[in-house]
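What follows is one chain in structure tokens, specifically the form predicted on its own.
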Amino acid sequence: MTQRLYNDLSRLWPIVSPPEEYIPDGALFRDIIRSRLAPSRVTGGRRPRLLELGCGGGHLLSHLTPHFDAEAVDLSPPMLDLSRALNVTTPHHQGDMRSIRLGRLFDVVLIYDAVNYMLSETDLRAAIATAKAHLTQGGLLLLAPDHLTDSFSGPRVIDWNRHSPNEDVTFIEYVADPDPDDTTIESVFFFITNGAGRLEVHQDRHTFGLFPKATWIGLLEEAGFTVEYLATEGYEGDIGGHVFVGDLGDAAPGAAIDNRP
């Protein structure tokens, strides 16, 4: 079974990637939204409406719900269960970000690192179309891929240890690009768990999409967004540090803004 972390190993998610580690990213996305979403687009004194596609266990979402009227979508029932337990007042929906339609509009659509699972331009175009279908005119789309073709180099190995009252976990990830001619990279996860008097090793495998910055910008512009690229702080193993902001406002599409330092 692939993507076991989102299925039979979902209990490990709050241990290896706890909610408190998302505090900086929660603040980052709040600041991006506040500085770019015009107050006139949010009428009647209400809070902005936010939809997260691919919410996972809801750890990032938990730092956004105090500031937005949020809803969440994910494909994995176990991950939705984790997110519902953490974000108890937030409506959750099971569905695929490439095809789901909720029939409601939001001021912001966020696709965090779940956008990594778009493996082709067709997938990515469909996810962008879903986001646009849920946005008000003048709304914002935020995409945060872990890797860009422009800067990816491999293979890489990262590891860390996490502790919980009932189980300790060592996480090891190996990521590489076996075929540089396609649009994917491969990642192998190892979880070494120590709990209830048992030491176990679990293996998991994930495939991620890998696209150049120009592809992200081009597909967003094709969908009618004005695009801004933000270079942000990445994580260990040269992961992250990329945010694409698509504005569905009055400005004509086609003018990408690159805000690298």
Ligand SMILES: C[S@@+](CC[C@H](N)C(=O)[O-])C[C@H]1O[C@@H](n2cnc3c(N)ncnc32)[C@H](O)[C@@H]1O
Second form
Amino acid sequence: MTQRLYNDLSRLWPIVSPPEEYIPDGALFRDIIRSRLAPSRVTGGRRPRLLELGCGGGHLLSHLTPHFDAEAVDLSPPMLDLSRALNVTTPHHQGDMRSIRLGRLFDVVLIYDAVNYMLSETDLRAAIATAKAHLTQGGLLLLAPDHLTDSFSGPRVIDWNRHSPNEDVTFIEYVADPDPDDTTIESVFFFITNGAGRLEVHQDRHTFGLFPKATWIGLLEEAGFTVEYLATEGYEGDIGGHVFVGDLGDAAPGAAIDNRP
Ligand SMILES: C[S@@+](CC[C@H](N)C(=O)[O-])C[C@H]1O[C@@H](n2cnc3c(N)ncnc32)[C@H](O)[C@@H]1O
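Could you output the structure for the form predicted together with the ligand, given that the previous block was the form predicted on its own?
Below, the chain from earlier opens the complete complex, with every other chain and molecule after it.
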């Protein structure tokens, strides 16, 4: 299903979820990475290389590019355009996190809220394999799902209102788990936009993956990572606040070869 927010409604992303709201998570991921990467990679004369899979509008990324040499991947051309405008020196690539192979290695692979779009264990395994294929020995994989089966409670409604110079936008999300026996939850988004003399209502639907903490840990371990789970600060009550840090240690990295900058 096409997600309108990442396609014909992409102009709304910087309004409903502006880059400044990502300052705390930018600092969180910077600190997690700095404290866990081998010191030689942090102080060894070059900045650590970071790949974000599912960068969206690049809002989180904009707080990481001052500290890391980043590259970014996303499925959606309009979202890549937003991210390129914000992160002008960062190479961007269009592709699917389950299959893209850039042929380069990084110290860190980050899959932030885009990992929510992995709907099955097969999807998750594929995204983890992509990450591993882009990591050096001793590299780190950071995964930050919004929900875990262990703590998800629904149905629930989240809403907020934001302004841009041209538009007043109200965002309403209804999130529920209609079939508790599968690995997905459903979100219905409503956007009420008021600008240029027109009041409009747009509807969008998103399906997100929902897995137990044990599944995240199990799939990362299966791929050769040593796993640490961090409970961090969420938002809107119980959204987010989960970071899985996979450390590749001495496990063989992926098949990527060309490591030129
Ligand atoms: C919520 S947005 C990410 C926003 C981002 N964290 C930011 O700071 O702007 C989720 C993104 O995941 C991307 N996405 C979903 N499935 C994907 C996949 N299989 N591969 C790559 N990107 C994907 C969507 O295109 C969308 O841009």
